[in-house]
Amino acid sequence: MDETAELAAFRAEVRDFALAHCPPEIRAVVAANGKLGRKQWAPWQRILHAHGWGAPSWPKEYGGTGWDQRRRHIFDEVLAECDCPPQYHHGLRHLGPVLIAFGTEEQKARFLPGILSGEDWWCQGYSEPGAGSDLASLKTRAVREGEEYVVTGQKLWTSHAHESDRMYTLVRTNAEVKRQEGITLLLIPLNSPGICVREVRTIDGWHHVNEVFLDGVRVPVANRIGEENKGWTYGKFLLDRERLGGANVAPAFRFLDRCRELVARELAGPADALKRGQLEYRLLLAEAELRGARELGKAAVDAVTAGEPLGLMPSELKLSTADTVQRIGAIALDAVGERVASRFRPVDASGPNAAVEDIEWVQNFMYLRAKTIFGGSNEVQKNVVAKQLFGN
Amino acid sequence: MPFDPRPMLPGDAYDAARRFAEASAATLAPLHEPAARAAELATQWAALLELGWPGMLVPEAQGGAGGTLLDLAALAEGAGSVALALPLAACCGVAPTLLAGQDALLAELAAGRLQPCVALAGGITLEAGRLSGRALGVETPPRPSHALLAVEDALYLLDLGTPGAAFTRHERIDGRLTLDLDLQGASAQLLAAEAGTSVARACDLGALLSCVEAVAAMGTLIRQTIDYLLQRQQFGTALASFQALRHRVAEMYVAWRNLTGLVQAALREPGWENIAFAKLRLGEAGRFVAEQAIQVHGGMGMTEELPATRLARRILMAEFEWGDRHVHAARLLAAA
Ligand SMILES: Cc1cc2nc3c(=O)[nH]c(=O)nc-3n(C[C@H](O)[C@H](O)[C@H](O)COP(=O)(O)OP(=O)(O)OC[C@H]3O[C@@H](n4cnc5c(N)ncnc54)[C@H](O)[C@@H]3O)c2cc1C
């Protein structure tokens, strides 16, 4: 077979894959917008990994596929057809390479395995009420007692902390040396004594983000990535990982087309011929810097797989992507807004109305304005181009 | 080190054309006269005929290079680092391209004795075999023999020099050089009587090499306004200390990164949505960067002396190329 032949052969088996094996109700939640939670990404995840597609991106020796870009990006986009949720990032994407680079043979024996199989699932305790976009001024402290580390603080904004078994987290164990040099990176389970999680009510509607206080808890040394106060070099490494999500593209051209047949279908009437015609225009403008960005994301996963330095990608990705989504979602806001916004919430209820058609354009309008605040605002993915821009 | 942006082709035949460039424009830079720019840009002509660009694409049995898209492109970006101010899509690519299988007027072509104008746009309509109206803003070769024309679905070859045919010269804000044609009632050979597919293709050829030329004026611009703002003190600093402009740079930047992936695709597989969607965003990045690029040079980016404005005004009259982003959008959305 030549190798056009075989990647359509590739394309057609994750189709029917998919088609056959991810559950529909999981695939209505994602065809109608909805906010994906561990309900739908650990049955989904469990699926993949039965049938050896667990981890297309990490090495064969982990239990990850050996696929090359060109697969990976093929299974990325077949999944988001076929309205699969995207693999949830915290364990695979994330913590998974930090295991892979930084961690020792018994912690990746320990850890691994759960996140390949969607039986564990992670949280990402990094920011602070006082540490966000400088994350380096992180307060949480952990206190060496024996084998144990005992940890004490607030984290905030910890997307599925309420949903998550365990929370890697950037603690601070020396306070008297240069801040980055004070950081160890912990693996706290969130079931230990002396945690308590509490929602954080955002405009979205939906229930993602928490508080999580941590009171005396004890954290095992042997969860401990790498070395002490080395945490800020694991934890970056981790980060620059996470803004390569943005290479990902595929969910949000799937995304768009949602939003081009919810125009068509909201705008069909001769009056509303003006506004239908600009919001497709804004449409097909957004879908050219998909485009862009999609051949970015090829690039940069090529680097990677290469072993090559990511220099400005993961800053480039995030930012020539996240506007862009939000972008769409302010189309479809503008299409439906009129109609739904005024009925966001039932008085007599809780939550958003879902007796109104389309209330999740509004929710996810809300909802992705957050795209250009987390993982690196794009205020600072900026100081971090003109920073290299400029040489200094 | 500050920003040096990296050629999407590379190579010699790359450096090659950004020398060639950098000698035109600094031959250029000291003539304010449109007259005196024209008759250096016709020195300047004859010896990219001489270096035998226009017979880039054309077979060697026709005396041309044998080239491909790829060559032809690595010349447009070496040549649009610099914003060179000759007629390079048009006449280098396009017109070989509308001529493809006419193999003694390629061979007149490649030699340099066939020098066409190229009018695609319309204006231009059949009477009693005779050709009739006026196709305005026309780029062209400094002196043009013959103009290739698009007549409804026929393609037509006309000799300037025919009775009923006149012309007035202009310049374009990017300094190249284009005719108004006027036609009453010209005869001229018709070349292709169902030609719409071809010259449609040609069209997208035109237009994927301006995105080259343009991503790589881009790029150029790009660097020399972190140039003028490391160097240009206000308030006691440099400009490159504000975060402001740090963060316009940074933007010009993402949009120049986006437009080249864009254009990488295309270049990659050239069918026709691959470059509409380059030209679109053509329309949007080349447009920011090009007004923010002067923005941020304050006064000095109002003046014409500056390499970057010239690069700037290149970079917005691309968008004017084979389609600006609206006739794109249009198609596309024709076609969804
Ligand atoms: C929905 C959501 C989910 C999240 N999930 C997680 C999670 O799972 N785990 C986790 O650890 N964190 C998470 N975060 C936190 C996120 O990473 C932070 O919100 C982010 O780092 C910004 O920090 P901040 O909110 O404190 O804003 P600030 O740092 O207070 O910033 C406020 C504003 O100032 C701008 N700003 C800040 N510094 C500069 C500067 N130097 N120059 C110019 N502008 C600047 C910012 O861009 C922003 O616009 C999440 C956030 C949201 C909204």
Contents of the next structure:
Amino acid sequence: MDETAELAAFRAEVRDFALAHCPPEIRAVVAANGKLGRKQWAPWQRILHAHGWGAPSWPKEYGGTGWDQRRRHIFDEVLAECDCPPQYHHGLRHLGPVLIAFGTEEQKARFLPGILSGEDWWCQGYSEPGAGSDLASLKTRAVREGEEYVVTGQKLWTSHAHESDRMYTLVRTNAEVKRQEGITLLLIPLNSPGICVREVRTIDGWHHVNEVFLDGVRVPVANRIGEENKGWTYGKFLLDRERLGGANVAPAFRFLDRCRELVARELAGPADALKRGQLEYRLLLAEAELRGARELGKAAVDAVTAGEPLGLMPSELKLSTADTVQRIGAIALDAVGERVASRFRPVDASGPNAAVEDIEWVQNFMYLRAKTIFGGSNEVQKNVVAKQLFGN
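Output the form predicted on its own next; the form predicted in complex with the partner chain has already been displayed.
Since only the chain itself is given, any partners or molecules it might have are not part of what comes next.
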């Protein structure tokens, strides 16, 4: 559907605000393909919250904007086009809607304001050793003792746990029933006795994922979302809220633009003409893929707005954009690799790598290896497509 004059005016309003109010030092991190953390996300969330735009997907009665799906999509798209950080998703887009739908009034009053203002930082305690894509295999157990649960186990690949205040966590409360039926969703403060957060070193040299050990951690029953053993339902609801995440390909287009600028700058000499032409051709192929994904994303937004089923579109978007962004990262590495790759060291970006110009392109190439894994691996997405097309 073509954009109405009203939506075009809204797009311009968001753009003007983003360019005027997102701090330059934060936009610089995005523009340099740097790794975002709480240091960048939290102040930007406070700015958006003060303007009344803190929670685009929440209803107005809980401090949200009450925007429809098209406005939310435009908002996310424009932020990316302006090199502003996307909003941190764990609290706003994952846990917040679950609290609104299934939480008690006391839980909503306790947790929603901190998410909205950016004061409270959440991470997701889902994956475990042996329970990633097959999440129903999780083994972290919670035993009820009076008005508390005693939680013991391990979570893995927990993004931003090292800078989070709380973790929304799936635990097993009944091992005698079907796997999906014995899971409970708990909200666990990360400063609780018995919790140890340990960095997982990754090949990109950034610290963003962790393992979280829980050793007899006591969690009040008041921190349970909904009913005991119904956590699988709430967890699926949480993930379903983000089925349209792939519809916004604006970040991928900005990544493409920056890569194109890099190729032109890095390979500007006459002796580089052949290699530059080869990389520019590969960039054109990537751009064609992204243009197709953008049209599919628009169709997905229109389908949700009209109340129509999304079908295979989320899986198709995930597969297409993940592969294409990986290819763009590979093009960038081919452009700068001879100059900087040998100087890459797998340490945090605050260390020696920070002094190497364009080292972020090497780090992004490494980081993007996970693009086809997180958020539903390519193999899982292909199984979803095959099941819908061909049945069991």
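Numbering follows the first chain given and starts at 1. All figures in this text were calculated on a predicted structure; none of them were measured in a lab. Rigid core (definition): largest C-alpha set, two forms, superposition within 1.5 Å.
A displacement of 2 angstroms or greater separates the C-alpha positions of A306 between the two forms, with the rigid core held in common.
Core-superposed comparison between the two forms: the C-alpha position of R294 differs by no less than 2 Å. Shown in the overlay between the two forms, fitted on the rigid core, is a CA shift at A9 of 2 Å or greater.
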